[in-house]
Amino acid sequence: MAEERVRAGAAVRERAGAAVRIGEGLRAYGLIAAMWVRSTLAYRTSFLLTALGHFAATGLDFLAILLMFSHITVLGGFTLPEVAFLYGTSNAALGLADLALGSMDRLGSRVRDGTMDVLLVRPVPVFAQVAADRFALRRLGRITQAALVLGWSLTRVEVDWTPGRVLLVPLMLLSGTVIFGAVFTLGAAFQFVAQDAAEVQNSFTYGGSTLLQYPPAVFAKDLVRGVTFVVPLAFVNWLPALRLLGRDDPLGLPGWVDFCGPAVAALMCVLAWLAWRTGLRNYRSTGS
């Protein structure tokens, strides 16, 4: 009994220590991000112009969809408001993850030039430093543009709104943000080994978001299987959107799979955490 009490006490202390470390990491992230926000707002005109540029650049993707629908009425069985719903949910989720963790793709350059060593000697969690480094408030442009398209689509899609379906929309955005955030982290962990793999990371984040803007029926089934079972981006919006819009799943998966977004997001977080810890522990300085 005494040994069990000792083990239980050690487990409680370990969980308390983990909670303290998470709290310290969030506080450090907030302080670093606030520093970059103050720096950005020192030049308000420049910030507004870059945010508007970001808004316009991301809006070109939706402009291409509008031009496409000037010649067709449906795409892969989806109408314009339904494609706009896919566009809005995928871009809003990516935009939120990009705002929080978009700086992770710079880790490779830090490993190559040796500045990663500076982060290791500071009394602040390395993940918080990398994630908040050069926090870019201009990324609000993508989120704003996606929110406008999503808001328009929600007023046009033909859905019998019930409390469950209404709740599915914010749950989809939250799960999608976490999934994209985990992909950002996995890409950063991979750069501990590859050192120059930012474009590989971008192909899964920004490229994945572009893929999710269009109905799954327009892609080959092998590609749909890949983004469902290998890199589960389909849980960002494809599967819950099919449920919401009353469309058939091209893979014929059971209906309960459409609600697995939060579980997949949690699993992705665990995988990203393990990959990050492994990459950081095996990091070897360049010696410069």
The other form holds:
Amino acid sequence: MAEERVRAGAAVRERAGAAVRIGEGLRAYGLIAAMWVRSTLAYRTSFLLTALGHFAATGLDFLAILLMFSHITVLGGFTLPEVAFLYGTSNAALGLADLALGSMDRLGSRVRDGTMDVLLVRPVPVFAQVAADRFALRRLGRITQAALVLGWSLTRVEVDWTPGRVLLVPLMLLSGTVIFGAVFTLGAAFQFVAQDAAEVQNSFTYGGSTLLQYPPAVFAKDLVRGVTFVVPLAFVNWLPALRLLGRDDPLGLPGWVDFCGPAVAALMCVLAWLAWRTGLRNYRSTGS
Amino acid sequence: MLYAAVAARSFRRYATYRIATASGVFTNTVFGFIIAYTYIALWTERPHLGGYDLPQALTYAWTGQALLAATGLLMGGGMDDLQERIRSGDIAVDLHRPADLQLWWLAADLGRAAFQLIGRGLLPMAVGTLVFPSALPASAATWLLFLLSVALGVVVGFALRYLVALTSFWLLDGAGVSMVAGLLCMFCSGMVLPLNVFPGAFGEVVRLLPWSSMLQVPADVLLGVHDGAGVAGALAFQAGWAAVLLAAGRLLQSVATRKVVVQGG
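Target state, the form predicted together with the partner chain; input state, the form predicted alone:
Shown next: the complete complex, the earlier chain at its head.
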């Protein structure tokens, strides 16, 4: 009995060690982010314009969808509120991930110009520094816009709301955010090798969220397979949304797959963490 | 001669970033696929929407991806440097050079665009044509007219971005204006959806604005939408906007250099 307690105590302390490191990272992230927020707010007009710009930039995608629906009533078997639901969930998830980790695509330029080295000698977790670098509050624009569209769609979609279905929506957003966050991290880890390929990352993040705005039936089956099994973006919103809206998925997967979002998100985190660690350990300075 | 050298150096400058170009090609191709599939869904529901049949609509989508970097349909597009020079005060050095500021930057932008068209445009277009039905013209004359139209579109795009960059003389941080200008450009050029799909009078107004020179007009020239006189009219439309906007840039430039105190000077 006592022995068990001792062992449990050691495990708790070990976990506490990890928790302390994560805590330090979060604290550092918060401080750096707060610094960037202050610096952004120094040019207030420009901040407001860029925040509005982000709001409008994402709004343009939705305007395109509205323009399409001015000519049609269904797209890929989905009505406008249903497409708006896909749009809102994918953009909210991307927006949250982008707010937290969106600056990570600058890692390549840091490796190129040698400023990466500065981050390595500071007594602060490198990940927190890279993630919080140039923290851009204006990205709230995308999140606001996505939330508005999502809110509107929720009042219009025909869903028989049960407690389980209601719970599925925040769960989708959370696992979606984590999946996109992992993609941002994987992209950054790739920059250690590629250095000058930040746009590839955009294909998977911004491109991915554009893809997820439209019903899966719009796309070729191989493409849907790709974003289900290779880069599992389908778990951000397609699969749970199909469940919620009572549609079958085009790949005919078993029903329980629709609820795998959190598990997929956790798996993606492990992969991203491994990739990040490998990238950082193999990093060699430019030497200039 | 000087300006030709500037253009050539600018071409080579962008050609240096090979990995960035490759990753840009990848991105344009990925977005091309996504947009192409949504157009297929849209045009299957409403055949001949906006006067295009499905192959034409798909070719339009890929033309957009091919011209995206060249005509600068998104934000930035090479004018960030000028903005930064104005903000930092380095512009004072440029103003003392025995070269015209606007022509200098136009030459640099033409060099940039030429590289982007070849480096980032050709491959996505080729992929799109191989994978999807397409309505590319067989006649060399149409292709030549298309290239001429693209060149005019590049000049219009430059003239617009030059105006935006000059606002930095007054605002110092031009990020906000650039962003708003970029959005206008994306929407009004036909990048979001072809402008002929825009409904009613709104659509007609948007087609008359300068931004349509940057994608809609070249794409229509490529797709053979216009007849002979129509093509001439389309090119004249672009040339007209180019002239007006370049003149406006020149005017704003002279106002800026006369009355603005350069930072750090």
